[in-house]
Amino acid sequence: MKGNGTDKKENMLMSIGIQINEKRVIGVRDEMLYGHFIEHFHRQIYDGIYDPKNALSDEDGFRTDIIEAMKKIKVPVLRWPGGCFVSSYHWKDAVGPERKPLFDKAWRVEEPNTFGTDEYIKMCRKIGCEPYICTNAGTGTAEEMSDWVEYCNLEKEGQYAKWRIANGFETPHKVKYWSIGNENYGPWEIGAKVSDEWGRLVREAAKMMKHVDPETELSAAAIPDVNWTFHLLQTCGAYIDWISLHQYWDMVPEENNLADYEACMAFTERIDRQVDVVRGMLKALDLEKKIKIAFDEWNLRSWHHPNVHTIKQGVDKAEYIAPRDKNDDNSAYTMADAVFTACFLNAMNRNCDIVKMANFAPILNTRGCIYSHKDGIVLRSTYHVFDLFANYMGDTVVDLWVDGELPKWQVKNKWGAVTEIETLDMLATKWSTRPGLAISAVNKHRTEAQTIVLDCCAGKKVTVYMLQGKDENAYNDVDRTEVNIITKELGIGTERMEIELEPHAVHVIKIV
């Protein structure tokens, strides 16, 4: 497992001994911290997994082979309609057989309708998925977000349960699990609000919605800012059960200047700040234990799209819609997004006692792992991180520790100033069914590989799965593939068994 970086100094590596205590545990996984996110926007929904006139899609008009990329990484959960989509959108104009089609204020596009809240259970269906809605905390009103719960999860009490079966849909759809708003805190969002507005806005839209179905579990959009958050808990703490999270750090909604791959490693530093904030206004309120944190929107980089988000708009379609195919350029999705990937999933692995839910924005396109064309898909980087945490890591969460310090690296920022930070990180799991041990191992370093000492592999068979490509700048096109998961046997381990880590690469070493 030898890396290919052309000024690797392999004379200087160190063996760094790397301690697993199986019998203390962190904690246990949800499931949902490797779900994904789909919105209306570009071609995620239409040209993208709704397509009906694609050969390749089935007779529901949904794209099979991405179905069963999505079903390959066990996507537990799905977040929709979005999204800044969501904050004028109206549910009724997209169920039934007469659609509205509407004028999308956010993305500035017509929306057709014609994929909607049956479409999307379905959808959810197909995959094997927790379906998860958010609704319209812009420009709708609590009793708007109640009348779709009424339509999803009553068995036939009322007009919207009544028109769900007209609709041809007997049983309910039982969503369990929804978010009122998103984003209402930024300036950006149609219909933002400011803190006392948005308090009560939640508690008025979680009441009707609890009284419709009392087995909801409700989230409420916030930000790792006291004067937001702590209000909204204070205020609506007793109706809610998660807090919704988004962070996006290579922030480019106006310039594709995209960060390097030493800048994206710069970004992995504090990477879980926003859960440690939240989790001490939890304490602090005395709330832990009631509400849990989903980070229902992350990704290393933030959607390309100009001049809608800005109060100065783009008046040709050339300014403000052709620059969303940006987005696609699969050049663009290289290691440094599969590393950043896996660094945030060890984080909120690490933090699997408060943070139950994740969801990756978005699964397909934009920015998604998975790239979309008229005769399949391209797997990009970030899908084989999922494939590896959903795949081979365990649910169990164990303490992992350094003998010593871990090994530095200075990198220069988006902003060209030097910061040093922690070439490894590493996290330790093991399965609640079955014994063994796996462990996420990520070398951050561009060019050199690092060697680890493991006291736990005496007598046991050891495995590792790596993702890497030949350079930091690998990536999957309709036309190549430089990024994959490469398996190495490496027979019955031995006490302190010496393990290489390529350079920019992701491991995870199944030790059974």
The other form holds:
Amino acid sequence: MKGNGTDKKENMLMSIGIQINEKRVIGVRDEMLYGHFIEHFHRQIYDGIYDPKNALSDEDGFRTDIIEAMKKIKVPVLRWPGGCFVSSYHWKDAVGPERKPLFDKAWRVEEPNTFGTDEYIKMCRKIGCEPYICTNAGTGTAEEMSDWVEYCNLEKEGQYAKWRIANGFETPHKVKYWSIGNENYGPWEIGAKVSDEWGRLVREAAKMMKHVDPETELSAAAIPDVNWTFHLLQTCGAYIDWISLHQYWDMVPEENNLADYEACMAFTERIDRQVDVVRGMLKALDLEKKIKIAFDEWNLRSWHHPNVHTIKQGVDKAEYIAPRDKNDDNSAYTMADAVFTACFLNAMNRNCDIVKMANFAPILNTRGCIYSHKDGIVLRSTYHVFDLFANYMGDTVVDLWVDGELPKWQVKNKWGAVTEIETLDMLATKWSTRPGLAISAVNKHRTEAQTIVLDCCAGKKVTVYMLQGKDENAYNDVDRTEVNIITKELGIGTERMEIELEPHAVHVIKIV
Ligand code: AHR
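For comparison with the form predicted alone, please write out the form predicted together with ligand AHR.
What follows is the entire complex, opening with the chain shown before.
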């Protein structure tokens, strides 16, 4: 396939031999690796997926176009309601006929509480995904968290199960996944904790939540900080099932100065560093077979919300509310975001023996892979990466290595320092239910096409699904579609199959 129209020779790097041993299984990917997150922030819930007055919404007030887009990428799990929002949220205000409006102290807006637990469960059923509830470990208590589990999971024992039944939900919601707190390690978080406090609260909360429903799986916020996480694991390792990690690489909460393409590629270096560090701690405590990692908030770009994660808060809404609309600028979500997202998903697949969940933050609006407006939706570049991984890649990761060295590329990171990265990021998968291979091949280089050579295609049908834009800054918007998946049938493969990978592009090579 041609690159961006320039002469093939001029742009071509040397051919790279790729070896795959499909008998050597790295791990079986949990489908929750392609999970998502939605928060009560800006237009994710209200005027987002929950928009009862919109003609595109169903009888329960959910936008059917957004639900259908989520079903297409097989959203397996959807974390809710926050995020920072949750650390001063009380779930009891948002169930039943009387909803108590809340002043949301995290984001400094009124939360009407018309969307609560029961609406969230309805939404998950419509999408066909697992619920994953994050509880309030900021101003909340172990009792309030375990009451929430009672409300969702007990048949009829106690007041909270009876309350759910009275609210019209006879059958328990059966929420399996729960997070104890959000980022309570961070000074920006309401109800931030020090390590000792955190360990005790998590242990007591875990105890009470498991006493209500031992089948729940509980996660707790951790960071790749040995003191915080080691102490947490020593105090609560016996009680929790998951460790929760978060990361945004291009940090722009205060100033929306987005990293350019090359700087975004610099962020792909050691993209799984947090996983490495936490894996080491779990191993040191002999917990790596018991506790899984949920990377339950991640995105290349952090959300832009100036003057609220700060000590000095904005006074005029123009300072701290209006700037949130800058997240809605669709031109910000380019091939840089798509290439980075593919590299992250490749890395999590390579760690699928311990990383069993990851949640793109968020799925809708803000930095989401779907943008919605009153008349429809825009599928941003990252949406198509999830389409490629959820619908074209296999569930079993197998060994892949490269003959010799991968080509390197010197790029400037966001602070102007030169760093050298590999231009290619590849992952090989197969299916547990049928023959064939699916290879994710990401060419990070901004301008140079790359040729790879595969020796596993002889006699097999080879198809390349490529996500590319006209250049690295291509994006989709209400009135423009520059980024989508192109299918290229390469016919029956030969012993030595050369495949050209376009620059700034994500490819899935299907060999069946
Ligand atoms: O920017 C959004 C925030 O990022 C989420 O609410 C929080 O969990 C993380 O700090």
